[in-house]
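Form predicted on its own, single chain, as structure tokens, below.
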Amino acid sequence: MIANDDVVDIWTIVVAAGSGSRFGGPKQFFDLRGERVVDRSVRIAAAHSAGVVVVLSAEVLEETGPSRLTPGSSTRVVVVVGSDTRSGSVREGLAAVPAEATVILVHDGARPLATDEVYERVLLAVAAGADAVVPVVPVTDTIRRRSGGVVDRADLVAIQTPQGFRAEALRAAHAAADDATDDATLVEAGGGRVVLVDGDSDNMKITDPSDLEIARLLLARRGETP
């Protein structure tokens, strides 16, 4: 377990600026066993951070307001407006992270089932010297190319969040304002060392309504309540 004294320089950016077009509405504000999806994501992040920056779209922020985005602890929570792209939204979040932060985590707000254990594995790998740390799970489906032929899945993994970074490595990676589907890709493109750690098969990303139902079932199986 990461000691409370060790989180003083750790900040987490929770990216929740999506419009939820495939979901039929802002999925981050739907109920998940008595707690909104994004609130759960913020609460778990707060347990491992000195502060959390929540990135929302301007439309969502105007409609819902930030008042409920509190982790129930002394952790500082800052809400900022995101961008049209994921990378742009992360950059908006980075701008709100204090300069003294030495470790920055980036987490998808639509992954509310990330566990303390995943957070700790990521943080320990950053502490051990990695520039970027990515939690991953094995690819279990058979993957086939449209042009023909099956891909050897032994070397494939599915990427999850939270991803962890040395703060200076993440800031440098975003300085060029490039875009990528995840932040470790930008760090790697700049020559940074990326380390993979075990993710969690339950750490799913909620994309459509059926995913939300599955997440509710998974939490019920864990016996968890807000």
Second form
2 protein chains.
Amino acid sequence: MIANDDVVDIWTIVVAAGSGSRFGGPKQFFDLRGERVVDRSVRIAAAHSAGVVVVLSAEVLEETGPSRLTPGSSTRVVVVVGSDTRSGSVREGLAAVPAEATVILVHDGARPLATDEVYERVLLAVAAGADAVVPVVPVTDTIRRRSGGVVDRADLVAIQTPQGFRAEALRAAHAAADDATDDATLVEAGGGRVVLVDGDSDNMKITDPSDLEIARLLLARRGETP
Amino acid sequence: MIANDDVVDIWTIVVAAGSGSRFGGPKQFFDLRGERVVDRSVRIAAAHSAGVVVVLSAEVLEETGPSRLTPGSSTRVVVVVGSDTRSGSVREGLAAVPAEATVILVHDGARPLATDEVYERVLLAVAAGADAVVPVVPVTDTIRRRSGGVVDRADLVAIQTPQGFRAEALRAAHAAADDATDDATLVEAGGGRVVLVDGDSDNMKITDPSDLEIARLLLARRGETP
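Requested next: the structure of the form predicted together with a further copy of the same chain (the form predicted on its own having been shown above).
To see the whole picture, the full complex is given below, headed by that same chain.
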């Protein structure tokens, strides 16, 4: 367990700057049992952080405002406008993280089902000395290259968030690079030590409307009331 | 559309020989809205085939019998006992497919949501000259190698079933090889021409109890009554 005293130097960047054009609206703002997807993501991040930087698109910020992004605790919440790319949005978020933060988490706003346990595993691995920590789950599908040949799935894992970083390592990686799908890959490319920890099969990314229904089902199974 | 007259030479092997030890029972025999998972898989296969060979484990066959595996049409249904490995079970199934079959489909018994459209796409591609046809969907997760480095997911696809084969190509591949995760890979290794067609994101494989709940949800969305 990470005690409350320990979160003083932990900040989380919640990236929710996507336009959501894939299904007619920013998916992070759809309702999940009475709460917007991103609000839930921020609320859980806030429980593990001294502060949360929420990265939104300019359109969303204009339309909905940051008002609901207040988890009602002592955690500071800062809202910034993102960029066209995920990496660009992380950099905008990084710029708003106070210099005294020593640990920075990066979390997808579209992953509202991240559990406290996943946060704990990531934070413990950073505390133990990793430069970057990535929660992963096994790949259950059989995977093939379009160009031919099955890929050995025993060597493959699917990446989740929150990812955790020694703050200096993340800042250095983003200062050196232009773009990447994945922040840990940036750190690794710079010679940083990346550690994998167990993610959670329920910690899904909401990418289409059926994912929202599945997320509602998974929350109901946890016994959470709406 | 594949007309009824055209299915005369098409046989489907439904592989359901797994012990299902992952969650305390053969997953193919769990209830999905009043119908066992495997029964639904067989019923849909039967609509596209002159005959279906269902491959079961000896334990399951002894316990439940083949009685419910009768789709109530003119399609012939043959039940055989499988093997410890998937490839072995396919070979047992192949041995029961009549020599006059010119097209053989291989389908996972644990994929009860395969649509008619996926069957049609696979069969049309076989008719157009492929040795093996694999329905695939894009990989939506970010994938990493345990040993380090993100894998370019644009080059990756997740493999589904039904897979379709020119009967001779499948028989030759299984005669030559001992084992494989994937039948199309066997055909490819033997120099056969493999064609990828679009699968369906709903065409999931039931691997744990939450998958069953998701499958029920997806069926409800299609407007199918239990």
